[in-house]
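Below sits a lone chain in C-alpha cells, taken as the form predicted on its own.
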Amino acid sequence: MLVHIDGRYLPKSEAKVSVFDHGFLYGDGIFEGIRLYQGNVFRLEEHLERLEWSAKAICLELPWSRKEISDIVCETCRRNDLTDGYIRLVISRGTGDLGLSPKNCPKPSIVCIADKIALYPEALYTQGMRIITAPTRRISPAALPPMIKSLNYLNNILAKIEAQQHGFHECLMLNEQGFVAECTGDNVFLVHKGRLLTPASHSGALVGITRQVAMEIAAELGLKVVETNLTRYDVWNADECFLTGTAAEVIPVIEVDARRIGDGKPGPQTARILEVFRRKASAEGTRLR
C-alpha cells in the first residue's frame, strides 16, 4: 500500500508524521471518510466542500485548492491499484513546537490513506445490529460544533469503550439535555408511521454524507423526511432505526437497549433505502479513470 504524504507516496511502512504534528500533540487537524465503488469516488465534491468548511471552522487556510486535494485522493487510489474501498484525507495544522498556539505551524500537512474497511459484519445488515445507550454524552454545540470533522475523537471512543465492555459493536450517544445525538461514528434515523425522523445538527448530529444521501433518497420514496429533536423514547417506539455513515452505510438496528425495535427485523423501508443507496453508489460520483 502507498500512502501520500505532502506529495510523496510512500510505502505503509514508511508513511511517518512528525512526533511535533499538532494533529499528533493535539488533534489539531480535520479529516474525512470517502468511499470509492467500482471506480467511482462516491460524492467527492461534496466531502471536499466539508473539509473545506471544517478548515474555515477552525481558522486552518488551505495551500491547496480543491482540485489539488481531489487530484490527490484520486491519484491515491490509482496508485493502490483500487476500485473498491475506503478514503481516509487527514489534513493537520503541521509541524510545530510544544505550545498549543496554531502560530508556531507555519504549513499544514496533507495525508491520503486509500485501503479496504469492513467496519461491521456483513450479517447484521441482513440481520440487524443490537445497540445501546452509552454513558457517556456528546460534547455541547457550544464546545466544538458537530459539523467540524476534527482528529480529535475521543469523546466517541469513550463510548465506543462502553458500547464493546457490554458485547455491542455501536451506541447511542445523549447530548447534554438527554436528545439523541448520533452514534460513535454513524447518523441516527427512525421511522415512525410513515416519516424519516433524526436528529438535527444543533443536537449534537455530525451533518453526514450518508445522511444527506439517506434523506434524499426517502424523500425520492415518499417519506417525510423530519430533523428534530428526539428522546430515547422516541427510539424505542419506532417502526424501524437504521445508522448511516460513509464506513458504515446503512445499516438496520433491530433493538436498543434491550428494547425491540418495531417486529425485531430489519424494516422495508430500511431496505429499500439500502437497496437504492447501494446503487446510488455504484452508478455516482468522480471517476478514476
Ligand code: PXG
Given for the second form:
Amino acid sequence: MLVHIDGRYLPKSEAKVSVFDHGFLYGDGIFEGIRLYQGNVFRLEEHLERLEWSAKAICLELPWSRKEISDIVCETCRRNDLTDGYIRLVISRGTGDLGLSPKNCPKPSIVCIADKIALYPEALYTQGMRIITAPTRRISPAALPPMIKSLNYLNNILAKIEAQQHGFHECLMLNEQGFVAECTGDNVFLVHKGRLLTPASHSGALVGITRQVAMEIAAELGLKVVETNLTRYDVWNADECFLTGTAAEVIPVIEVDARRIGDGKPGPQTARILEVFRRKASAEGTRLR
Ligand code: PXG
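Output block for the form predicted in complex with this ligand, input the form predicted on its own:
Every chain and every other molecule in the complex is listed next, the one we just looked at coming first.
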C-alpha cells in the first residue's frame, strides 16, 4: 500500500507524520471519508466542497486548489490499483511547537490513504440493525459546529463506546435540547406516513453527503422530504428507520431503545432507497482512468 503524504507516495510502514503535528497534539485538522465504487470516486466534488467549508470554519487556508486535491485522491487510488474502497483524506494544521496556537504551524499537511473498508456485517443490510440512545449528547454547535468534519471525534467515540458496552454497533445521539441529532458516524432518517423525515442540518449533525443522496433519491421516488426537529418518541413510532453514511451506505434500523420499528423488519421505502443508492453508486462518479 502507498500513502500520499505532502507530495510523496510512501509505503505503509514509512507513512508517518511528526509527533509535533497539531493534528496529533490537538486534533487540529479536518478530514473526509470518501468511497470508490467500480473505479469511480463517489461524489468527489461534494466531499471536496465540504472539505473547503471545514477548512474555512477552522481558519485553515488550503494551499492546494480543489483540482490539486482531487488529483491527489485519484492518484492515490490508481497507485494502489483500487477499484473499490475507502479513501481517507486528512488535512492537519501541520507541524509546530508545543502550544495550541496555529500560528506556530507554518504549513498544513495533507495525507491520503486509500484502502479496503470493513462494513457492518452484510446480514445487517437485509435483517436490519438494532440501536440504542447514547447517554452522551452530541456536542453543541456553539462549542464546536458538528458540521465541521474535524479531527475531534471524542464526542462520537464516547457514544460509540457506550453503544458497544451494551452490545450494540451504533447509537442515536441527541443534541443539547434532547432532539435527535445523528448517530456516531451516520445520519438518521425516518419514514412516517409516506414522508421522509430527518433532523434539520442545524440540529447538531454533520451534513452528510450520503444524507444528501438519500434525500435526492426519496424525492425521485415521490416521497416528501422534511427536515425538522425529531424526538426519540418520533423515532420509536416511525414506520421505518435507516441510517446513512459513507461507510454505512444505507442501513435499515429495526429496533431503537428496545422499541420495534414498524413491523420489526427493514421497511419497503428503505429497501427502495438502498436499491437506488447502490445503482447510483455503481453508475456515477469521477473516473480514475
Ligand atoms: N455523521 C457523522 C458524525 C459522521 O462522521 C456522517 C454523519 C455521514 O456523512 P457522510 O458524508 O459520510 O454521508 C459521518 C461520516 C469512519 C468513517 O472511518 C466515518 C464517516 C464516514 C466514513 C468513514 O468511521 N462518518
